[in-house]
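To begin, one chain is listed below as structure tokens, in the form predicted alone.
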Amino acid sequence: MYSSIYKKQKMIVLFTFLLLPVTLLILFSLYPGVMLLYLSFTSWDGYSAAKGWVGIDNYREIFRNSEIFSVFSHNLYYFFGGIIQNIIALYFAVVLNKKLRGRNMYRMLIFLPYIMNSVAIAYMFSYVYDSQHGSLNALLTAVGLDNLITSWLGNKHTVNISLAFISMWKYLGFNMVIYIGALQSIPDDLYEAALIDGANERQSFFYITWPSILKIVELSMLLTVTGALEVFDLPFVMTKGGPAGASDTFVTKTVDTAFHYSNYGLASAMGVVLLVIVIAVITIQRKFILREEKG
């Protein structure tokens, strides 16, 4: 009889801490993602109650329309300033984990601009590279390099570079820290056997450093390709995806096709498409780590 009752307070206990997790992941998670879907198979204008049904032909217009799928090529700059970020901080990592003076003040430093508001860090870099007044062709300017001045949001052949130097100079710090906790978990023994068995520092980095947080670089890899693929906000609030389409990631082009050509529809499917990208990389990458842990 006690077992029963205690059976029950056990379900009671948990049904009553599960609820609410449960309700705001259906609310906030499920059910917007089950929408998503079904808005995807429409032709929905956002504003209509009526939602006429299109099978998949939106996502035919995916896969045809060549002007969707090439921004892509767009999103390969952040990818390729992601690795670039992700070498940087670790080179930072390893300087400012050893015992340096006034470490803790670069490291708050290099860490400054993560905790930086985007649309702020998007405004300042507008001054940055104002191509009338700009800090930056003023400096190329003061060294002689005058050949190389041009208006580096307005021109299609830098804009994406000069876009994806700031996102790699705002994560800079955040990786940063990421590597120096990993670093910091690296018993001290290990160094000191490497040390008396005579290893200088670059043998000790790639036979003890190396191997003991490939899994947090692995992490770091899967966070710099998911956020490559959903660059959003500098593109937006800067160059408005311009010139000409130029700086237009595939987020901005969903957000456009939502809410300037009211193609609620496409849009949606422009989403899922995504998502489905998104879960492959993050598949393909737990794969791989995987079959390296079996190796």
Given for the second form:
Amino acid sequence: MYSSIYKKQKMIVLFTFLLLPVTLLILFSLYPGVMLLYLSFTSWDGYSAAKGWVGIDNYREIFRNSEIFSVFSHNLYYFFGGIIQNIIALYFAVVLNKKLRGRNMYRMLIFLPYIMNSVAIAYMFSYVYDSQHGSLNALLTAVGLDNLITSWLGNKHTVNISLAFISMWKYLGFNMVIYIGALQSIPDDLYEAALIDGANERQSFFYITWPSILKIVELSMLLTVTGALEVFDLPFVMTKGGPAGASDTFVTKTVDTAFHYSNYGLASAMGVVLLVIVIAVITIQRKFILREEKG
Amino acid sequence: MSIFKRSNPFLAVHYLLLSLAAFLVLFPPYVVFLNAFKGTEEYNVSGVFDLPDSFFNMENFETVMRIGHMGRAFWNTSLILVLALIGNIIIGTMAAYALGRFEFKLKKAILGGYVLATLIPSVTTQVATFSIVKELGLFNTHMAPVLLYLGTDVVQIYIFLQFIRGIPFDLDESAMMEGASLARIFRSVIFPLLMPATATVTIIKTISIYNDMYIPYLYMPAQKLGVVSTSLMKFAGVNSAQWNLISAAVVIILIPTVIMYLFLQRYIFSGIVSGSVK
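With the form predicted alone in hand, show me what the form predicted in complex with the partner chain looks like.
Complete assembly follows, chain above in first position.
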């Protein structure tokens, strides 16, 4: 590929061009991963020099203490929210991919929340959900649904749904734009050929559109699952996990365990457990896709 | 079935649902916008949906800028943003050139390292990252988030790598015929041709860095190092339940990205698509 004059240059370029990126990658991504694994076997408190080795005690604690694992049930709200979000996003993508009056305006509006600052979104919705001054309760009163009025973030039955809704609100447009991108990569003549063969809209969706975008749908589902497992900023900013831990997610619990209760060892073990779950999900998904391709 | 296609009774349903979505998207920002212009006395007596007495009442915005130190917050955010963007582009293009144009022993290992890095949820490794940042003496400096944005977020490497594969190798070869050094080829041939990818990276990174709260919250807790996200958190924490003030703060923070979005919409869409389908 390269003549001998470039052999030496190649070595120099490889070294100088990769030194910085690889150093940063190791220092801030891979090494912390390894450290996390090590710390998960200790009882480190986050500041003292001593990092007492405790073996698998932390892991035993995670699986024995039902309080830790049960917070995953709160993550489930975001997972189901994510699935609904994907379905709606796909629907809007299909609709807005057609020649439709005002489609650019709708696209622009539906995507708008994605570019908004997440802390600003959090406070915007704190205001919507506020029990006394909130606009949601005001809206319900205005349309005569007074009996639905509640303290949306203060009620343990509504808090996770309320938070998961914000997540849907924010990411729906993102999903939609990805789906529109996928739809636009399908050649038009496929649809024309189908039209000539007398296929209706429903048939061309299930026989042309759906198979062509299946890969993107799977990618989106993967993001939905990992996103739901890693939910953090909404409960962190809006409810601090309240009321009484009802909106804690696995990650807010991990962060609390480390930075609030100074139990870095246990927090690290929780981090490792989450990492293992994420990798397991991705592996299953990859296997699933590969099998489909073979079949 | 085919008769439906011409008359399309679904069209009404589509528009109904699209309008519902548009309403849901605009409802929260609309309410925030209305109440940002109401003085405290006015706010207490008016309904949530009432228009403010005047849209020229800047009192709340002035209060937020002064007490919330928003000017300083925008300065800190901009500084971090510019440094991180420059770093991301330099590092991303160089790494993509080395990894995309040459065969060498460690290549597989390095690419594998990048894949692994995307799998690790960065929120969970903060415990370990925190001690590294402290040992490097970067805690409570602008460099902590800058380096973390460079080191932990590796999407830009994929975007550049994907793009560089589409640049024909003939270009490199003809430059070599003329005796250009590899560094020269990178600078004069590859780097300019990566411009569209650079634009994509700039857009994606700007959105994610401007909107990030966690890294500045953890690594720059000092009052004078507040960025827009953390300053808003502090301001809202102190003035909780003063929704007119919080609304004004939210509006101030949303304005820059919304304006950017209105102008760069098309590029943002294509950037998002190419950034996610890596």
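Since we're looking at a predicted model, the values are computed, not measured. Residue numbers count along the first chain shown, from 1. Basically, rigid core = biggest C-alpha set you can superpose within 1.5 Å across the two forms.
In a rigid-core overlay of the protein, A280 has its C-alpha displaced by under 2 Å between the two forms.
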